[in-house]
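Just the one chain here, the form predicted on its own, laid out as structure tokens.
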Amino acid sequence: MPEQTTPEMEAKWRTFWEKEKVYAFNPKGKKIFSVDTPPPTVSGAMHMGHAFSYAQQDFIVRYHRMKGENVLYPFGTDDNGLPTERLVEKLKNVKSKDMSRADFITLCLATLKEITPAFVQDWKNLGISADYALTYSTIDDTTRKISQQAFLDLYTDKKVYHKAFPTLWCPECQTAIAQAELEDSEKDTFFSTLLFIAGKEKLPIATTRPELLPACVAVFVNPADTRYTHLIGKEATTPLGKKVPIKADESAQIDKGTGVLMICSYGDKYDADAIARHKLTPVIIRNKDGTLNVAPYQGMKPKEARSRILKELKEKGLVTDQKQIKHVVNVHDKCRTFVEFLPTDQWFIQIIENKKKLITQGKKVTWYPTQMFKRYENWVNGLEWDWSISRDRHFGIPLPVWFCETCKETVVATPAELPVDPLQTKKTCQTCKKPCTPETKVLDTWATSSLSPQIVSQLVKGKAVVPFSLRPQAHDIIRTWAFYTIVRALYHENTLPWNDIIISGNVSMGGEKMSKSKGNGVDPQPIMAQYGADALRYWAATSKLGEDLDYQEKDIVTAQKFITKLKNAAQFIFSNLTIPSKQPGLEETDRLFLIQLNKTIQEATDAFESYEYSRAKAVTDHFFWKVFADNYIELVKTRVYSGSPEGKTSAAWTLSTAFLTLTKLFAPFTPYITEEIYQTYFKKQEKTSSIHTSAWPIPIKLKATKNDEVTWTTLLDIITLVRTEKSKAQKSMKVPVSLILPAPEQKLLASVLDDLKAVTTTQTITTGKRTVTILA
């Protein structure tokens, strides 16, 4: 009998898979199915969202492996960037800014070496069938070289540029960020109308950011707004006493607030555009940590300065109106801090000029579900800035750049020097021969992760190249990972990164996205320890691509019951029967049943071909429970125990064949128990080392007739009717009955009547309207 699914049994098969190299990539001969694997951020442990989405991609990977394709399914870890910095700071009780970059990088690398094996083990425990011999890190030497070379290629092609520009800035992380790293957050704030003076006239301006008054450089009015056209070209005095020009600009909306707009350096992108457009001189009042640097508000955070200024203005009667509102603001997705605009020197990849081309590229990819492409298209259409790829951090891939302060030239590394850290490598200007100043910034982590297909190709020495077969990922990173990877493939190879992309949903609890910060997080590790990884995977397979799934423990219990049922079915078959090595002559009931099995094989295969793993599981589940367990096993029990030799042999072969097929159909979802069953009962006859490299089921060659479907359906209908009548009468299923069946039904069922009588305990069948009579 198969062993119970315990942590020890799972460990046994993980060791076996690794020893036998069951999941190893072999590029020779067969078609390659290449997966651009999402590298999880090294954060300490796998969370439920990881378990959910990685299980779903693994279902598909396992199907393609059994289908006979050479699967390239590497495993990567995303250990480059801010999350790693924060984790190391927390674990080692340090601050990166208090250390030299070299020392902090050394600490990060040492810490990653300590924690990564345990982190990756969670994925192995879940049964993720990656080739763990093909592992990459987003900070290793190979990845750094690829990332830096990609930067140099785009620099040569003039798709990368360096510019001092008001950019999105996170005061908490103290780094520039990209538009894709913004999230909306609703805050309570005041919409205050402040009193400006233009000559002798009052000029009210409504704002949510009074702390920016010291940075006000102009006032805009709409040239079509007759209330204010006479003021254009004059000066206004701010509530803090500063004089600024009044300019005509259509960005001042006549019907918004008072119709007058104050322009500050910098409240948002529109301020930056307005100041550049009108060639105004910016006044920078904020430090990189977000505090103000102007008297008398030095060192204050924006919220504190806002409160202080409003209090002072109210005391002077310069706040004419105020109401509390809900205001949507941009926050950094990593730390949820309100994002500011600061002028800093940054590096950018051009994307705005290619938005149409990037939408066209996105259309060429096949999206599953199809509606997910709309998210991609909406994101690209909404882009307002080029991609900011430089970050003011310690830990990351250095930009391979130096600056000659004398010649005002940019000096880049040569390919032979890569990977290189400018802080550790001196460079001399070839023109003036003076030492160059190293660039201190590092690449945005997405600037590396977006090269994941190229990184994986390097792992296998170019045996797999873009486009890959598949990209699996979550929907919340369509705007980042999916988009940026499409950008890279277009710019570097002029092709697609992959042919297909599948988008997973989120795990929720009580209808709300699961999150530890919300207090509704559930860790997958204890669940796997209690119920087994197969049960967790079986649960994850109930959700379609792109759909969220609510976590309820009762669903895991249901999954465990399925595993028990599978083992019980195996025990019944193999403890009672001798299985013939070849297909015997089949009894009619067995042939009809196998016709239904063939339909299930085809439906499951078709579902997997379109990445509909949940449909594949659903049709297999239905067949296993409703057709195989509830009906077919009961139909042939009498033959199994006391039938003729021919009837017993036919049942034995059919039961074994169907059970092997079902075990294989379930193998992508529940790899541990199916391996246990396969090794216990089928390996000898299959002669393949693992079920996961055995052949995916194909329909059995059978002679079909036009009445097969109606015969099988009628047979099950009568069985169901008899069971229903016995249940109504509260009688045992073993109680004898007599049946009245119409003559056409008796003729149709003539070849299966013996099995029908046995399963329903029918003593007599007479002709007439279908009726069941209970005899005891």
Second form
Amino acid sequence: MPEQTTPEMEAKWRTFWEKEKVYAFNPKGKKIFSVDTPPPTVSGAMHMGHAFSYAQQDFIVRYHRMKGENVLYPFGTDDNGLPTERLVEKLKNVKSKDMSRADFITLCLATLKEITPAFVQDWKNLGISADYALTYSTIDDTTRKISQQAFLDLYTDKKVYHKAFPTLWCPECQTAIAQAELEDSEKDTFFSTLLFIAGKEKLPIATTRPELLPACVAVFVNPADTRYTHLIGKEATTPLGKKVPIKADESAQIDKGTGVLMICSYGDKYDADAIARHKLTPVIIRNKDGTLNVAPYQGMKPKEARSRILKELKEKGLVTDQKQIKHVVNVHDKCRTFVEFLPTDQWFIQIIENKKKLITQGKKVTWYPTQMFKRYENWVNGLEWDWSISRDRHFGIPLPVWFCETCKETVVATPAELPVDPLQTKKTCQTCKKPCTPETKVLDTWATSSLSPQIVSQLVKGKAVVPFSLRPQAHDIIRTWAFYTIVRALYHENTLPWNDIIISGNVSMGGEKMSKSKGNGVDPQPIMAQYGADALRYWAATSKLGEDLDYQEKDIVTAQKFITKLKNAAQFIFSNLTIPSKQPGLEETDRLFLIQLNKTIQEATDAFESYEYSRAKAVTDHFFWKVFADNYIELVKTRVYSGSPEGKTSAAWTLSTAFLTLTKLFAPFTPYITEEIYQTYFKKQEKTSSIHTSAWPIPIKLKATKNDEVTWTTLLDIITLVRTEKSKAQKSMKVPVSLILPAPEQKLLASVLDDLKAVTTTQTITTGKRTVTILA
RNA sequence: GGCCCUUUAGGCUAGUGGUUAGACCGGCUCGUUUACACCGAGCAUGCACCAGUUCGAUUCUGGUAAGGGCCACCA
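Alternative state: the form predicted in complex with the RNA, after the form predicted on its own:
Full assembly next; the chain just shown is listed first.
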């Protein structure tokens, strides 16, 4: 085997795979195994979590390829949304809002062109066996066209609508966001009791958001709350002196706070619902950047306004109680900014009315692990709003829509125009023949990535259609990517997007999820450079689907040792033996060993069939180390060095066959070293150019007898016993011994006795109770 | 507050309704140089707790505790 560093060796085979198109999809082939590969977000480099989950999906894909299926494993990059926008702003030191949309998009596309190849290279280095010729970007022309067309289809079907509505608003990103983009954040805040006045009575109201007082439009009490029933229908004066109605509402909880609550436009969805329910007139006191627009708090950020109002009210003695509490607030997942509620014009896809159907659809998909479906179900059940798909940002796929300046009608693009940027395209109203104003918003990035199966279908010119075979993804995006993809497949194709979904776990470090924000991240790149991608992959195969794995560098070292062991085994086999081309007559030891190999093939195959790659690896590992290396090789060593020609030939064939089989069983996990071994030792006898397109092993046809199992275990038991005795006596494994074995055991082992004597350095065997006597 | 998951050796993890629960790292005792010191042999140490089902439970059921996740609440 040529001496190379691991990165050199891996680079060599990467080039080879690319040249030989080992991972190419065959558009004419049958038995398609289609994978809806997650397109990683272009916002930096591959992190350990990526490496972990992509490696796991790759094990499965490689298994299916070796089984002879026509694998469609595309690659995509998600680069049309806020994360990319932020990345470009950072890299190029610009602010998108200071540029025209066209200029900013041009800059983004140019920047992506610079950075994407290096970004994707990490995946290639990891040995992800995608067909990189089938690569899409969620911002490229084809995708823009597909996404806009899909939007138009939903518009025609009246599944998408446009509405002015109080929605979740990120004041930092200055865009509407979806429920799925909310994250929790625990913050310290003051829970203040403010004094409202009703006639001559004091009416204390507890709140965490006094800055909303100017927007207070009503006060609610529970109709069953006898403390306040007499006040219902009267007016209350807010601490700022404004008069608001006191209304009865069942949703006001008697035991919460003071039992009285203020309704402000808008604090949260509760306020929005309450205002709609009681037909109150909202007072909008917020600008889109979150600042207030009412005197004397004009231009103040909420936090500033809050302390200012509290200070003023305290001076007037209108704050009767105040305590510091921790409470959980919603923040935007992209920027961790406190999310506000603002009435704006937005586009929505109907999902609420189809919740039931969407749960049914989700149930039809086979989830691995199964309980992940619960996560999906819970999320859909808990949905309260339709999917807000418009974003007030620059970089993204534009909504293909204009509004007539005269009749205010919505005008949509024609299919022939797509992809289109309304800001760049003039439109006239069909009815009024008057000019239209372009919609300036862009689509939520999920509105495009949820079409990934359809996008991939286009890449292969419709040769693969939904449902795809498999969707691999992480569990944190069940509520977004998985859910939205199911929505789109239902709405556009009236089917499932895929048959199976596999969910990978997280990488943790000391029990905590590895993440940049926690500062406990480890980058995969230097690990791959030092130990090799194979080692990183081998490590990722130790935990099963959906399970988290705690990262420890020493486990990567273990993986590296495996690779060395594999190389050394090859060294032994091929430097000492001539391998016969056909199966010779087999010695009993060899036949018994091969029966064990057959069991392993079966177990590994069964495991892979149910996506249990970690079990496949574990059984193969066990067989390789414990059966093949520790016992079988030792058993036949003497025969290999000084046996009869027949004995040698049998051992040679057995060793080579078992080793090729093992190499193939390991190929999905460690593609580089197994390719190296395949090319070096097996290429001549095997038909396919790469191990990764070679046939997955099937059990070898062998004669079997009913005693095979017990003979094999007895043989190993005796070897272990002898080794134990030698160890206990602190003797070398080479010291001669004499054995006493019961007559039935001797009979059972008759055909393997020579090998047994050789491996245990036994000189004599006599009959009696099983005993080992050391002779030196 | 609701739902879900986890709890196995010092660390990280497999696994099982039934004689000695399996790897790896670490520890200990040794050995070995015609595959492998990135080695080999051997030893020690473990099923969170409490009930129940069962002839038998680490495994199934229920509860407790601890940890994690998702969601909700944010008067």
